[in-house]
Amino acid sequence: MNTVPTITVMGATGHTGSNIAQRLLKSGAKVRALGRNQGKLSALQSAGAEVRTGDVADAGFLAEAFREADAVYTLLATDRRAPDYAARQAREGEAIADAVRKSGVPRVVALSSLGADLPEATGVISGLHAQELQLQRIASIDLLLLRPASFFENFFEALDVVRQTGVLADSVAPDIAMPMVAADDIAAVAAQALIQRNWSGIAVRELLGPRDLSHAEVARILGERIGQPDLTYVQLSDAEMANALVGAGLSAGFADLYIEMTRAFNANRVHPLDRGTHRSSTPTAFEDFAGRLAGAHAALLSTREFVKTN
């Protein structure tokens, strides 16, 4: 008689994590969210999800969090706002391994990124490979990496600066066509990973869009479902998004990162590497995933315009 699996879920407040614990609760399992604001795993706590709030950088807390669980699930939500985005990312990959190892969890889904196969020059993802590494060195547990493009969801963050400018803008060359995903994808996966726990040793699965993107693609299709057939992608330059990035409350050394990842993408030094084979695809196009965003931007618009007439 199969006995009801205990899943820790990191992040479960977030793209992934929410919706990975969602989905895992409505399979019967029993689910350990973690996040660092009671209020916001309310939702959660209702549907049935043990919670837990605390510093994803405290080994003692992840350790009695992963304790007596089948699996969990693990991710570095590193604050952007960090000052030393670098050194508050290892320090919570650290911890996190340091929790695996004490706590006896068997079976380990990480979420990683593509290009984490990369060892440097890729900013944000470097310290994704280093996290990699350290749970790769934990022999006592079978370990998933998941390699999402990136994500569907990040284009959110660009719609004021749409409705603003009426551009869509960043540092990534227009024509380059990229592996694009969306985070309810990638949660469907993970969620069946750590219901079937089915695999043994490393195992590593890349997890990519029907189609590479191009932002310039992007800006085309947003536009038409925004109402704004016209819309165009802009490429700013290295200070110009650094700038801008710093300006939205993001720190200094985050921006830095962030501005190397995109050489990296600009440079063509992060892509897959088992392109083709049928473990890479993802069935939600951007297409469809558009209209997420164009309902988002008329709350943004109505917003605004009830804050200028009353």
Ligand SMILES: NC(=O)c1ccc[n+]([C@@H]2O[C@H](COP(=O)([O-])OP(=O)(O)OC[C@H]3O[C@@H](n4cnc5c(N)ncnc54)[C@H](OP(=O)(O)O)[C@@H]3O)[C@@H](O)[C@H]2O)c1
The other form holds:
Amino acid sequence: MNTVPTITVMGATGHTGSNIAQRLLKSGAKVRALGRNQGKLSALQSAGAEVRTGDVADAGFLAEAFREADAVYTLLATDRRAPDYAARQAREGEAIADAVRKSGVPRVVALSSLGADLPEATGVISGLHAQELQLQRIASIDLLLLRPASFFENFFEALDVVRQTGVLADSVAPDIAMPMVAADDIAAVAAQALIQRNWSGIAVRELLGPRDLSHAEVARILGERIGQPDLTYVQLSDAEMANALVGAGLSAGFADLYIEMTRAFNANRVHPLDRGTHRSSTPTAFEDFAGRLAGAHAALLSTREFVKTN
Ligand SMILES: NC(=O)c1ccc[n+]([C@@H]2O[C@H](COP(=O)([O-])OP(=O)(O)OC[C@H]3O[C@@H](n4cnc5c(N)ncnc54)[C@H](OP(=O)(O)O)[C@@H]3O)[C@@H](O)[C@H]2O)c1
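For comparison with the form predicted on its own, please write out the form predicted together with this ligand.
Whole complex next, starting from this chain.
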């Protein structure tokens, strides 16, 4: 007789974790949804999840939340305002590995990143490489490492700049085609892996979206959807990008790592190892996702209009 699995989901109010928790609940699994804000977790609680709040760097909190679970979904939730972002990534990674060992949970699906095969000079991604190694050292678990490309969702954060300046801007080179993926597609793969027992040992899965896109193309597609067909992409210098990130409230330490990551993108050092296999391709096209960005852009415009006229 099949028993109902208990699955713990870290970051259950975030891009991937929220969708994973919803999918697991729909499948009939018992879900422990972790976050730091009870209010933000209340929708999952109403949908049947057991919610727990605590700090992701607290190994004791995590070990309790992982205990007697059949599988866990882990991620580094690192706050981009942390002054020493890399040190915080390392602390969270250690807490997760410690909790996995202490709790005895047998199966782990860990969110990593494309480029996590590289040990250094990839900025933010280097911390995920270290986290992969830490988890791989735990002999008692079956481990699935998910290595998604850049999320489509990152462009939500660019919309206010689009509204203010009329351009899409970043330090990535305009014409480099790179894989990008929808967070919901990552969630679909993670949820399936958490429920099914069709993998064992250490497995790695890249998640790449249906096709590679340059930032110039992203601007063209987004521009059409928001009624600004002349929207262009502007590549910022490293110094301009760092200033923009710090101006938006992120730490100087995070900005340095972001710049190092985009340099690695621009030098084409972060690339798929699994290219061309249908396993790595995910279904949602940016053209379809752009509708969600357009909705958020319209909401931003109407809020600003409301503020201006009141
Ligand atoms: N964005 C990309 O393009 C990309 C690509 C590859 C890999 N990644 C990796 O993806 C990971 C982030 O995953 P995501 O986008 O699904 O998550 P996310 O949207 O960034 O959300 C983070 C989650 O963790 C929670 N959280 C944050 N700080 C916490 C703390 N101190 N204690 C407890 N919970 C905390 C957040 O709660 P609140 O809702 O309360 O904030 C939220 O549920 C990162 O490790 C990143 O490097 C990202």
